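So this first bit is one chain, no partners, the form predicted alone, shown in structure tokens.
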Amino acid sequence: MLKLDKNKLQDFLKAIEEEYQIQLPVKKADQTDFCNFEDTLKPNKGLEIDLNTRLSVKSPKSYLFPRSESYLEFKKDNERLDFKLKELTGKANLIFGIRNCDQESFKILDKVFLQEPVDQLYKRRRNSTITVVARCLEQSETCFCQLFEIEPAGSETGADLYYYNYNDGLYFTAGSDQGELILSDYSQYFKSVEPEIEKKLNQEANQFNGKITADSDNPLMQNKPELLYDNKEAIFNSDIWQELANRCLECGICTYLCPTCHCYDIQDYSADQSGERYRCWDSCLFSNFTEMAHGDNPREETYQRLRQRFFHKLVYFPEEQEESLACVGCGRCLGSCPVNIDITEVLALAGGVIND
């Protein structure tokens, strides 16, 4: 374990941003999202480094897959098509400060895009994509990963280096050879580790991880994500579809906000004889997404989409992909919805249809 003290934190990130485009989280009007680190440095933006705030409003997926983006160049010329695959160019990306919620998102997205036939857009990204994760030592009120046996402060989770906040330092710990790299290859920035203070943070991360069980007295965890998988058919007819359906808006801010949400459209954007194609963040809970080209839609109705969603999550992706369930906890659902519609009722009011 190595220590960087916080006042050597932005020179730190200034050296490493000379062979990475850092992310990492930022403070501006009382709201956190991913930022570049870049932009924290011009005084006139009003950004503020925030590594305390647990869970930012946004999930990091979308510097593995992008809101929008224009990957094939086309140009008619006469008779002939020509097409022309966008590279994609700069500096790997480094994701600094993300949760283990988010960290352990990326891996159900890499079952749905590395996959035969691999999304080759996705795996450039992934490929080039460094992360930092910061373990948690305390839990927002809208947390719930332990119900999908995430450790939210622990260090097994696929990133590159794991790090403690505490007092006036950050404790980073290598989580792969690149990670055990930029420790090597900076370490003019870090200082050992009294082995007292290591042996603590070890010991409050355990508590921690152990400390929220789906015994404890939360609410958020009294539910059992497989309820919907050993229950599925009786679950699927039931009634509580319509009644969430009549409160839901099919906004779609829980697709878009939801780290593991991974529906796309593509479209093509041309003028005269050249264009571009790019594919965007769609929502299942769109009226048209399920729209066939000949006017039929298996799914008209809201109640049929917003079952399609939470059974995808909770019973057809687990069917697919060796019992993996397409939820983090993160809790981002619960703070976004206008009117409080979130994976942890749904599983309340599934577990109500069983015991009727």
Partner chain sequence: MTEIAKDPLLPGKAIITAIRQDTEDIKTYQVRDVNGGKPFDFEPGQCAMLSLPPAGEAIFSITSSPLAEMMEFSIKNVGRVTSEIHNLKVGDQIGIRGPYGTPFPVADFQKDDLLFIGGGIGLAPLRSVINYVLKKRDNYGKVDIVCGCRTCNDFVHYEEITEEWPQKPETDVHLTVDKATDDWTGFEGYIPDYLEELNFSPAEKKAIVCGPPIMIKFVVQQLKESGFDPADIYTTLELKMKCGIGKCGRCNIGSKYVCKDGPVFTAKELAGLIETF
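Moving on from the form predicted alone, please list the structure of the form predicted in complex with the partner chain.
Here we give the lone chain, stripped of any partners or molecules.
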């Protein structure tokens, strides 16, 4: 374990900026989101690095799977047509201060994009992204990552670096060779750590990681995702979907902010005879998502689309991907839905349906 004094953080980041494009949580007008480190150095922007807020409003999935990504250039010349894949330029991304739920969400995206046939657009970003996880030693009201067997205080591997934010320092350990390399290449910024502190932090982390869900004071942790899976037929046909759909505005914000939602659309953009093809996030809650020629639509009603969103995460994805649930309990959909529909409400209702 190595300590970086908080008052050296900026110098350290400036130094590694030579190698990486750094993204980190930044507070602006009371909202915390990932931003370019560069921008925080501009005094007139009013941006402040925020290492304390646990949940950024937007998830960092956009660094692996951008909201909109132009990937192909095309050119038409009479009958001739040419396609060229756009190259990824620039430095590797380093995402600093991401929480372990978001880190784990990358594994879910990996299952989708890195399974055959491998999505090279995703893979090249994934391979050039370094992550530095801020270990959580406390939960927010809207957190329930442990319900999905995610360890909030971080595991040993997955991210390249992990740190505890404790008193006046950040206490780092490496989770990969790449992380190891950063610690040794920039060793001038780090100090050794007294054994008692290291022991104390690790103990706290172990305790927090191991906290069994039912013991938690957090009511969200009382839910049982496996109930929905085990009783999928009854819940598929239950009335809860219609009830939820009566409220849903189909704004899609839940799918955009969710770190594991990965649906996309493909469109062309053109200026005359040349142009670009891009893909952009799409949402299964939009009525035109599955609408076909002659107006046929297998999910015509809002309740069917809402059910699709939750069934995909809690039933279909696990069926397809060796029982892995596609929710990390980050709680973004809880906080952002204008009519308070969220996955925990669905889990609670589903539990209720079964207990009736």
